[in-house]
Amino acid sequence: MKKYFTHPLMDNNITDSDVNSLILFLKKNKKKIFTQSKKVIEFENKWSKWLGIKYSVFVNSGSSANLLTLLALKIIYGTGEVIVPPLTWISDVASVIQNGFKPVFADINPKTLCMDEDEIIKKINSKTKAVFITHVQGFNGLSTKLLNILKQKKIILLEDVCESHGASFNKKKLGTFGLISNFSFYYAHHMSTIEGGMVCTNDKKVYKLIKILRSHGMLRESGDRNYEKKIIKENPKLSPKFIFLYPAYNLRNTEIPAVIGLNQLKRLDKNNILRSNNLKYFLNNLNNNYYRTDFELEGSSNYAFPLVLKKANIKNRNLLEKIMNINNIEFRRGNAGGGNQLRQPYLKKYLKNINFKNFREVDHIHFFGYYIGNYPSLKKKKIIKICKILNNISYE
């Protein structure tokens, strides 16, 4: 039986308004077309406008967005090394490996939980094809210095913005800086389509390719009639409707999640302000003798409260977990993706002789970092109550 938490990681992310919009759509849709169609296109267009980007492609998850991004990178630019964070969701690293790239890890900045710019720069070499940065828990992972270096060295930037909808750098939304950016609409994220993701780009060639790869590698998904005519002419023995250019996937989403996404998008900006205010209130009321509170909040759009013990003490960690369990506070140790990906079994065959001393910051988060729930309906009174519980723990 699932435990009931008085403070869950997420609360009420699918609202009555979302359900009503879906009911209305189902009643009005006389032809009963629920596969990818007009609502998917409408959602893609409205998402692009909200983000400030030319093209968006709706897929069935943020992980699928990662997979398509790295596949498109391989097809257009070839393979090589991709610098990735050790604090991220598995699909970022998995998509690199699955597409024949070598993952190269860079330790994190404790004030943003994203890759440290100096660590990234140290790892760049002649084999570096791209930097795949994860904007963790709503924090910004970019800097002018990093962007200038990548531009100077002609290294592609990819952005994972799955936990950071609406976060910004220099007043420009994250997800608009890289060649390609990925978003997730999983239940617990800033907005939800139940399951879903988006691939975003300003590059028309990438956009066309992503649409093809999303739908079995079929030519007719490209949306480029001149291109389609050219390929059809080159393949006269094939049915024009069934020309498969790549051994790809079916990662499409459907009309039903798109309808929910369109409704959720209406309140995203307002909800992001509430989340950001919640984070500031949480950090201002948390005891900075025990916990880290010096995060860089400029441009952030918080996903979940970061709760990081200052002292690397196992007894204190176990006591914290015990108190949170007693008080029904749901938590995840290791923050994004369960902590240091370098410690996960799936990487053992790909990486040998890892020196964890070179990854001290992410290892601290792995053993002594958590996130707990932040959501728009969370009241200040409850934040105070949670902070009192955390601040009153008798640590060594």
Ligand SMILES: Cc1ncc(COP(=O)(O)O)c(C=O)c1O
Contents of the next structure:
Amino acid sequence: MKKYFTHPLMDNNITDSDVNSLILFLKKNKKKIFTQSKKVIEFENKWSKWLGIKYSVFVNSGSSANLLTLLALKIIYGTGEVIVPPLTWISDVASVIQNGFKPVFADINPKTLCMDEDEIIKKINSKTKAVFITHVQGFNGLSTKLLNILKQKKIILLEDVCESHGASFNKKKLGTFGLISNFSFYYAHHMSTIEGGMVCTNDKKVYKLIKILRSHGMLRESGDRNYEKKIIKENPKLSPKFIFLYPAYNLRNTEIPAVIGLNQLKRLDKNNILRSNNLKYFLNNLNNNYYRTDFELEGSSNYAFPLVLKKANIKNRNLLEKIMNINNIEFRRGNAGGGNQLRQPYLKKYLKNINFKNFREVDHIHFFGYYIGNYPSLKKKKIIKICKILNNISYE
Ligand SMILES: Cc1ncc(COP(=O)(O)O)c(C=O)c1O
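Okay, that's the form predicted alone, but what's the structure of the form predicted in complex with the ligand?
Full complex below, order starting with the chain above.
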């Protein structure tokens, strides 16, 4: 039976208002068209407006957004090395490998949990095609120095913003800096469509390609009539409705999550403020002798509290987990994606002789970092209660 937590990772992310908007849509939709259609387009347009980007493509998950992004990169720019974080979700690394790129890892900055700018710069060489940054748990991973170097060296920036909706750098939303950016709407994120993701870009060529790749590589999905006419003319022996340009996938989403997304988007900014205030309150009340509280909060948009032990001590870690279990506090060890990806079995085949000494920061998070729930309905009284439990632990 499912365990119910006193302090869960997420609470009430799909509200009665979401359910009611869906019921209304289902009842009103006389033609019963629920596959990708008008609501998907409306959600894409409203998301683009919210983000401040030209084009968005709704897909069935954040992982699908990652996969399409690297596939589009390969088709337009060819393969090479892609610098990726060891602290991210598996799909960020998997999409790089699946598309024939070589993943090159850069250790993280403990204050943002994102790749450290100097570590990235050290890994850049003539084969570097792109830097695929993950803005981890609401923190900003960009800096002026990094953006300048990428521009100067003509290296493509890709942004994974799956965990950081609404976060910004220099007052501009994350997800608008790179050639392509990705978002996830999985249940516990800043907003949810149950499952879902978005690929965003300001580049028309990328947009057209992503739409084609989302739907089996099919020409008629491009949305560009002149381009379609040209290809149809070049392929007179093919049915115009069935011209497949690439061996691609079906990663579409449907009208139902789009309706939920449209309703959720209305309260996203308000919820982000509540969560950011919760984070500050949490960090101000945690004992900074035991836990890291010196994160860089400028521009951040949190959705889960980072709880990182200062001391690298396994006994302390076991005690913390025991106390959280006793007190019904749901947690995940390793912060984003279970910690250091370099330690996962799927990578063994691809990486030989990893020197973990070059990945000290991510390893600390791997063994001594956690996240616990931060959701809009979380009250200050409860945050105080959690902090008291965590501060009262008798560590070595
Ligand atoms: C950084 C990051 N990228 C990608 C994903 C994949 O998103 P999804 O779960 O929607 O497939 C996640 C998942 O939570 C994530 O945290």
